[in-house]
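Just the one chain here, laid out as structure tokens, in the form predicted alone.
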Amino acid sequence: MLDYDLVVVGGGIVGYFTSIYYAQRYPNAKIVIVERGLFSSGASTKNAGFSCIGSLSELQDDLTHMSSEALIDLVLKRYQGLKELQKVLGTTNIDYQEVGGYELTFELPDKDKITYFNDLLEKALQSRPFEASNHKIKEFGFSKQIKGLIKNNLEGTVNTGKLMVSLQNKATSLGVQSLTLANVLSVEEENNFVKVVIGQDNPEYVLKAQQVALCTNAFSKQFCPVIDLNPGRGLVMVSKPIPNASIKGSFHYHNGYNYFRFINGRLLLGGGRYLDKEGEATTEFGINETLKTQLLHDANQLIVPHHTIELDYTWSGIMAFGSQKIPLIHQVSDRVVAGVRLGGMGVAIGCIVARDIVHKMP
């Protein structure tokens, strides 16, 4: 029970899609994925829900850091990466739904903005996604406040427990074994093995691990000081119950820092970070007050403007940024691989980076 042909730590998307590819890849190995929580302790369980590849005002903002080229190569993995969570997991099992991503603007969209993307993306994604939908703002109840809508027709949303029980269901058919409450206090090079230290208090264990595969997102500087990595904390609430409440799609503003969407009658709304980006990057759990003070006046002010919203559930979640929206596949060693930065698109591009760390093994 200590001799692996991979270890992988952490167990969120990231982790568990690369246990499935390796042991796709490698039917007769000998794999296991150790978390240090009952559950994923990054974003994996704590996210909303979101499957999104950009809105406009993101990818606008996107373009004063890189290439078009780069930007599109991007888009296009958070694409191909909602579509291989669906092929491998099923629809139906991540109660996947392409109900449209809409952000909320305080402006009338820019027609011409949103032509020139439709036409930048249009050849990767063999789709123009973008469109106004102001018509809908009165439909959807927003504050007049709401300008505009401006509408990602490739965007959507998923149940992030039922996501995460098939990723587990999968691995598990496949022969991949997990331990959770397994903090990892050190990875550690032998001369033909990696050593993979687990600990709580005392005792310690012992993992000999022919590959370890990187998988802690925000958490990864314990195991790689070096690399471009900032942690990002993320506020998600949900409401009491709202009679009425039914309209679907996710919806974005604040150029995509904040986010909510409706489900069974709640709306669950999160983000805030802009606010505080100092004090919110952090990979302490916790409430920010200003934080969700400001979204809980959004909500009854711009999103249920009739209704006065009362809190149900409060919780964070810690997401990874660098200096790059890329995601960052890390070679630390021959046997040791990071896949990390996620840039909060972990439900869309999470399976992708999973690949690309089971290209870089041997």
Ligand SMILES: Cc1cc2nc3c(=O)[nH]c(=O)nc-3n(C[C@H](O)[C@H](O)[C@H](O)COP(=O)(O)OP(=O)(O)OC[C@H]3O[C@@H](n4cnc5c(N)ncnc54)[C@H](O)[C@@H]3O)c2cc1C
Given for the second form:
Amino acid sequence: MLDYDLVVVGGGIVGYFTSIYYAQRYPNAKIVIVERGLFSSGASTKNAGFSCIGSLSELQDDLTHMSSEALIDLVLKRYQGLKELQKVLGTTNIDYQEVGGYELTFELPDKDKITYFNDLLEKALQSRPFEASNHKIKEFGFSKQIKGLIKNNLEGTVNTGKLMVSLQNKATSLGVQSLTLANVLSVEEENNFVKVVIGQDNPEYVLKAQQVALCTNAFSKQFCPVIDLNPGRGLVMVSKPIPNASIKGSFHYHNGYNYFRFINGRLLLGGGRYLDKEGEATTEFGINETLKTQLLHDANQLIVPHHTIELDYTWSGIMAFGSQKIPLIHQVSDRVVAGVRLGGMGVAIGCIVARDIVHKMP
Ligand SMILES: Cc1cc2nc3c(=O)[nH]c(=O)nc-3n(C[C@H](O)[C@H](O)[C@H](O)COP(=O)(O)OP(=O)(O)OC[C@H]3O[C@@H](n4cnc5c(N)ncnc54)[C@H](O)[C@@H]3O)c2cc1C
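The form predicted alone done, now the form predicted together with the named molecule:
Let's see the whole complex now, leading with the same chain.
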């Protein structure tokens, strides 16, 4: 029970997809996922479930620090990742709904900008994703402060919990084992294998692995102290039921930093990290009251102006960012590969990162 062909450290979207792709490539391989939480406990069970490839202002912001070729490549990866997600897990199993992503603007949308980004992405995506949808502002009941809505027709939503359960089921069906409440203390190279040491404070078990995949995203500095990666905490809140709230779509504003959608008559909203980037650059879970207050204010002023929002649930999750907005596939050694730094894009690109990890393995 201690010898494995592959040990995957971290049971989030990337860890599970890595185990699935490896099992498909080597059907007889002995694979285990080692997760320190009772279940996935970083970002994959905490996210907002947006299946997004980028809002117009997010892409415009990206172009200030990446070339247009790199941007097209990233958008295409997000698009292809969402297709792959549905193919591997099944659209219904993860409650995938391509209901459109809408960006709220505080000025009338710039038609030239819409044309520019449609032109830029058309060849790669084989479609022109963006269109102005201002006529829906009234239908959705948003405040008059919202002057424009720009729809991305290729975006939508998934059910975060169903996605993770589907991943677990798929991995189990391929013979992948998982150990939970199993904290990895260290990953140590030996001559012909890698030692994966498990325990709370002191070593309790040692697994022997031929290959190790580090899928620990924001928590990866423990294993690779020098990689270009910073943690970023994210906040999500869910309201009590709101009468007649049944708007379909995923919604963003402030360059994609803030987001919301409606689920079973409740408002899910989150983001606001830009309000305290330094304070939120942490691997500690917790609720930042400044962000919470501002998001609630936005909800009451902009999103549901005729109703006072009351919260039922609030939680945080931890993402990973770096100097570049692209995932990091890092070959630590011949036997150890890390696939990390997925930013706020992991629902879409988690499977792509996993595929790249497995490609790096012999
Ligand atoms: C609040 C929030 C909202 C988001 N919304 C969206 C969204 O709408 N759409 C989107 O595409 N993306 C979103 N994201 C980002 C997305 O969730 C992540 O990019 C994705 O989940 C990353 O997956 P992962 O497997 O790389 O990391 P994680 O899910 O963080 O998995 C890493 C796992 O490693 C485990 N681990 C860490 N250290 C150890 C150790 N020493 N031993 C054992 N296990 C360990 C952790 O417990 C964790 O379960 C959001 C993220 C957050 C936090």
